[in-house]
Structure formats: structure tokens, C-alpha cells
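The data below hold one chain only, encoded as C-alpha cells and taken in the form predicted on its own.
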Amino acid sequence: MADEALFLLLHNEMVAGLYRAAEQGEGENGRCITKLENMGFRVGQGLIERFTKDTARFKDELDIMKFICKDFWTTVFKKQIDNLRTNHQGIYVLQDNKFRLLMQMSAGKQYLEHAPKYLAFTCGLIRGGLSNLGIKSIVTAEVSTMPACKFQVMIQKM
């Protein structure tokens, strides 16, 4: 429980710190999301390396996505992804109905515009994890009602 609170506080402070620095003229607002995603990418690479050191090789990309939704998500966010969908052509949609990093914000629509900056780190986390498993991808996030969100993963064929 304490580690979860620390993670939430650290994440909120990373977001606030980057945006505070951007407001003071040390960077551009658009670059903040890129920085957060790059931080998440590096963390995702490290976590996947640690989590998969004792697991068998994955059969295919669907198997890898199931691992991300079950084991990886459970370790990081203390719950599994609520829904995984695919079109079997390289696009996966991961839906989390009670996303931990958005739970602290109001369920109303007034904070909906601030949601993307709280999802950038997680997009990078997913992308970094997949990258370390040999899958190049583009990850985007979408929020229509708080605290539910959808992460769309587009696999890029090499």
C-alpha cells in the first residue's frame, strides 16, 4: 500500500514539476508530454527486463499483449486491464475502467483536458516494455469519462 502511494505521489510530482518548469520558461508545454513519455519508455524497458527474466519465450504478439495486460499491469497498477481488444492486424486497445493515475482527479468533465499529461508516462511505459520484447509500436491514450481510459497500441511491422 505504501509503495502504491509513493508511486502516485512521484508520478503527480513529475507531471507538476515538468509543467511548472515549462511555465517558467525552461521548456515548451508540448515538450512536457514528450519528456514524460520518454521517462515512461525507459522505465518500461527496465521493468520488462526484470519481469521477464524467468519467463518462457512468448509465442506471438498476442501472447505478449496478454502478458502486458495481466502480469505487467498487475505489477505496476495492482490490477489487470479490464478489456483487451484487437483487430488481428496489429492494433490493440487496452481499456482500464478505473485507471489509478486518474483516480485522484474528479470524475467530472472539468479535468478532462488535463488527463493527457497524466497518461503520457503510461504510454511510454507500454511502448518501452513492448520495445524490450522486440515489438516497435505507437501508443496513444484516450479518455472520454474519468477515470476510465483506453490505450491504443499500433504495432509497426519491421
Given for the second form:
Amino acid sequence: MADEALFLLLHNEMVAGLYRAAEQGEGENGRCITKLENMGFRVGQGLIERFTKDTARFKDELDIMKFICKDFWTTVFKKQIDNLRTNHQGIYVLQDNKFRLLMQMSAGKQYLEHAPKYLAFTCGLIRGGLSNLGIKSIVTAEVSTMPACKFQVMIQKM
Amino acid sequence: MSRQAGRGTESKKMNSELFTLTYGALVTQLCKDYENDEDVNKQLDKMGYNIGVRLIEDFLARSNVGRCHDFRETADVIAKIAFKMYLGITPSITNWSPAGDEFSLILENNPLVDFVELPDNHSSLIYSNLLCGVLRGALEMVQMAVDVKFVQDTLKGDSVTEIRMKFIRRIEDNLPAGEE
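Return the structure block for the form predicted together with the partner chain; the form predicted on its own was the one displayed.
Below: every chain and molecule of the assembly, starting with the one above.
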């Protein structure tokens, strides 16, 4: 079936294509990140809907976050989140030590500045997924050493 | 724990849905970014090409197929191995031209359009045009220049999706001067 290589290639090309278009015409880097994030959001919404259709109701917020870290992450990125931390006040930090979308890049410092481009889609993916489970959030990502990265989820109380 | 039940079989399907949904989001974004459908088609083709030139390496590494002796063999490999491997479908090969340089791939169901309906104002959008680019890019890397285009599309009301492929020429390797 749709081999995951196809998704990886498509994602890379999406990032490259958007930036190529921005370089030639109008628009600055910030717009590209937003666009990628928005695309991720839509995909996240769609995926979580398909994914949770036969599952039991979630107990609470933490239960949902665990689901994102385990089942959701495994489906999309072929592994679980390595570490989930929370302050129990609406902030969750998801750490992935070998993030799939950064694995194909050199692990040194050379491309560190380009890493955010490759995380924006995933930030949107998490935000979209959570949004369809009734949680409004802000998701940001940071990389200090490739290919490890952290996603910080800030829950917005309604 | 009903949540854990039956995940193994699900996950393969989910993976193809991830691709389908991501592709959908991409096309939607391009439709916002470009004013007319022709530009979107062109952009999709270009992105497909860039994917194709990389995909071929992955394909050759995984599939272990050797050199094709003629275009018919190429057609077989594309339909029966490549499409099967990446999209999980096996298109049928028909409508060979008498000279044997042109054929059609008939896709009974196209996974890219699983959740798609074209709105009326995008009548000239070729939604799956990425595929043409992928095929063109991949074949170019194995010394074949081809022309690929959609002639029928289920999204536009046709009963099947048909991709027409035409062999143009063999690309000769030009060795840099002074090399053997």
C-alpha cells in the first residue's frame, strides 16, 4: 500500500515547492510556515476523525495526549513519542528523539536553521488532531540537536 | 481496551490516508496560491517531477527489477510493480499504439481522489497531475523521455481514470569530455 516513502517525499517536496514559489514571487518565510501549518491542521483533522471512529471515549485531556503520543504518532511516524511531560496546567511537551521527518537530514549543526520548515506541518497535524477532539491548542516546535525535537502543546482553555 | 483492538490492519490503511489527505491539503493550498487552474496543474507536475527523480532510486532499491528491454516491459513494471508498491493498485495497460510507443494506464480507482469532489469553479484542474510528473521524472532518470498526461478522470465524470504515456526518445548519456 501507499508506501511511507511516498509521504516523506511528498512532504519534502511540499516544503521545497512552497519555498521555491515564495522566493520567486511575493511572500516571505513566515507565510510559508503558516501555510504548512495550515495544511497539517487540515490533515490532522481528517486523520483523527478516521482514526478515532471506533475507539472508546477518552477519559480526560491526558488520555487524549497519550493517544496522540502512542497510536497517532505510530501511525504517522512509525514510532512512539519518546517522552511526554506535563505541568498539569495545560502545557505538554512531546519529545521525539528520532523524528522521522528530520531523519533524512544531516545530523550536524549545518542544517539546523532549516529544521523549522520541516516541523511546521507536524505542528499543524497535532493542533488539527486535538482540535477535532475538542481541545484548542497552540503547538510550537524546537530542535536543539538533530534529529531530536520537542513539540510544546499549550492548551487554550475555552 | 477497545482502543487497542485491530490496530495492525488499520495502520496500513491509515498510512495511505495520510498520503491522500496530505496531497489534498497541498492541492487546496495551491488552488489558493495560484489564480488559475493551469498554473496549479503546472506546479503539481513540477512537484511530481521532483518526487519522481528521487522515487526511482527508492523503487530500484526495493524492487530489484533489472533493465527493461522494451517499452512494453517498462509498462508492465510501472503498472504491476510500481503502482502496486506505492499506491496499492494495479492499473491495466491498454490501447497500445501500432508502433508500440504509446499506451494507456487505466486506473479503476485512484487512491489520490478517495475523499475528493471537484467544485464547479475548478473545471480545468487536473487534480492528480502530480502522478504525471512522478512518472516523467522517474523515467527520465532511467534514460527515457516520456510524455504523460491524463485523458480521462473519474473526478470529471468519466467512468475510469486514464493516463496516456508516450515514449519520446532514449536519453543518451553524455560523458564529460576526457572521461571514458
